[in-house]
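Only one chain is included here, represented as structure tokens and corresponding to the form predicted alone.
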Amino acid sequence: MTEETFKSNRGVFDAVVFANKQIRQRFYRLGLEFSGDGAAAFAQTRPGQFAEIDLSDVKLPPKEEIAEDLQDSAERKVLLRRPFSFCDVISQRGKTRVEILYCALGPATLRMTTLSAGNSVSVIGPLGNGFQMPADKKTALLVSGGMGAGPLIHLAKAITTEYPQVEVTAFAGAKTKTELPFEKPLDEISRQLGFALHEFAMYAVESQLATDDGSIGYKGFVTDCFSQWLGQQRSLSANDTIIYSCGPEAMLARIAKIAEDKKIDCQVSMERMMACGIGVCQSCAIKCRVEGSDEMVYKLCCKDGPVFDSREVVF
């Protein structure tokens, strides 16, 4: 998407909630529907882009339903919009529906859990620059950590739809089984066949799980699982392959190093506090290299990213 298209598509729109499903403890999947100009704008959303949602007027859950570790923070005022990427976008019959994977971890996301069908929220978007799929690639490897899974689920759908000739494999990691942001891992037989997660299997994408404590899948970091798998792929061509990753910054740094060592192109989705989402507040700076020199510059996660070439980012 060009800068001109990005600017012309974004706007402030009202969205109506059509679903807000709890998929496991603290993890939810929120569905928003746009009509009119909002539907046209969000129909163009690419995986990795995001939106800023106003949750300032959304009520909190009853106090007895708020986890003890969130009781103190729950009462804080929500003054700024919150950024969220998408795990799915569907446009049909003049309406566009987007789905957002989120975790109830603070005053804003706690409020999100009380949204129900028919509620309306104000949304700014679509914002940022998403993942790009070079035409010469034959293999796409998706590596997520924790809540980084959302935009990669969306990316898996986009690649398999738009580039059916590309072979896609996904890797997902978390500290423990209960912190995997998916509805439910598939059964042991499915995992042995290479399909660990329904969210990727529905697009015929093989997936592997890793948990730090070994409660399911590979025991250890997802980066180690990925590196081990990559080392076993004797027929994989670096020139024909691209890595996409989203998750904690330490994980992205490790993925970037693996990609550099293997000489594989890699795109990473960075995370920063993004107060405005449009490059005005300058609060989301990312230190980046200038190609062909030793110079360093700061780019904005919300405007220049959140997706960057991994070789560009100074971790």
Given for the second form:
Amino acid sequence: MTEETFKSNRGVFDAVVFANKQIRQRFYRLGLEFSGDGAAAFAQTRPGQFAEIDLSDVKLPPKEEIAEDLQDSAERKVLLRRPFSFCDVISQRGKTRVEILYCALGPATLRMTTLSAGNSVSVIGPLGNGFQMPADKKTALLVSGGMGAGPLIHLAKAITTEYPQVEVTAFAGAKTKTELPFEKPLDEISRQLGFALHEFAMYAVESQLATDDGSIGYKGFVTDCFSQWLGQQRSLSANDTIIYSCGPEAMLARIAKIAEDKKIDCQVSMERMMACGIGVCQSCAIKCRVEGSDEMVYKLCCKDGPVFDSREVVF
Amino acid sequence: MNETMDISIDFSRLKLANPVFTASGTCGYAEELADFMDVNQLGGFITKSVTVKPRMGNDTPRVVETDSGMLNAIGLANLGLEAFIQEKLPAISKLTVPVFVNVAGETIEDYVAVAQRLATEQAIAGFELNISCPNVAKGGLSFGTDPAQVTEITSAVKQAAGDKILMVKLSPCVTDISVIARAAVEAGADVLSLVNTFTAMVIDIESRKPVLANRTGGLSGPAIKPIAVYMVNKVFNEVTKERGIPILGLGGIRTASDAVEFIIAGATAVAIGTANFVEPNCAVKIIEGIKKYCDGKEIKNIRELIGSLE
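For comparison with the form predicted alone, please write out the form predicted in complex with the partner chain.
Now the full complex is given, and it begins with the chain already shown.
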């Protein structure tokens, strides 16, 4: 499937909500179903691609249900669409179902929590370029920080389905246990067996957890957890390995450095405040190197990304 | 409804199929929108700014949402005149809709150079002189707030523009917009477009820093619409009506009713900006909505509506 084919399929589509489940505290998983042209367009969604969703008309939760620290921002009206990537895409019998992992932390995502089965939302997509698949690799290492886990869950599924010869290992980090965007970490025994998270275990992908405060898993940054693990892999060949990462920019910068030091290919999924998502507003600029020169250019997160080769990005 | 209703307008020396444009900076160079709308259905198209040299633009964040609006501080990021001609003009020349190139620069010579180079291009109907960008250190808004400079830059570009239509885009960030409007018209502007964005700021109260890397940005969206409508009406009454100069009205339009308000206030045509980000096809819906309004009010010719404010 070429990039051109994706682009010609994108459009503005209505999707119907089929699920909106609170998985823990502020984290939710929204399911949207597309029919007709929307189903055809979104069936081709690659991990790392995203969509722009119009939440301006969605109602807020009752005031008493809104956390105190979000009361002020809940008051703000929503004008622009919001970009979301997917943690799963399933297409069958002419329908396409996509799932979005999200955190309710502002006026738009708070509104999102009130969507229920049968509601309709306007979605533009699929947009941007997803992760390049590890066709010539033996090992894929997935490193996420906070909400960055979403597209990496989708990627774990795609790699294990399309490239079963590639061994995939995932690392997920957050500030603390309650800020891990997963349904629930698996029990101690599973963790000791290397399967900390159900979301990855369902694709037989081993996973490790890190929290800044050590409330679960490795105590410290996920980047340190990953770096230590990498240091212990004596048999890993840099050429046959690729790192995929999504999370806060400081974390991506650290992952990019680790990849550079170890000479491992690395793809990072970036984030910027966007207005349009389709390459016209020029808001979501990412400073990039021009190969073979000292020159810098701005690329657009929405159109040229959100996934970039880590060597390209100027962090 | 009469689907073939004529809502065509005279726009300086052009006859346009309908009065709806997309605003500069919200629709790229047209090709970006191909998957979402048929640009040829518009009355007119205005490109993202073109400057002599390529411009990288400002650091990020470049946008932030506000109540019923947004701030942007893109900083005139564009590929520059030569790349525009090489990479964008071939596709633009295939469009049937009249295309205006938004021209920006740091000096009068910059503006003149772009206009002169493009004046012979058949694919271009005219220019929109951007003397109202609030997000650049040099040029931009500093030209548009001083009547003497408006006169100088307008007449210089008018000379360079040959037979192309010259539209001058005004900033609302002035004490009396009619003074600037008069200076532009007397120096040769064929059309006035108003308003550009309002200089504004959003502060992050945790860090006590402005949210935008540029510190300030231009406020657009529904929040500015009533002020824009007022300014269009003021300029129409005080400057353009007696001279027969058309106004392209813009500022927060997202529905056909919004567009009709601007036309009643005195705009001959309107441009859709921020709303394109939310609904890339909204200009086409607005064209249909204007037809419906005219049909419902038994308005035979949309010209009856222009400046019809009681």
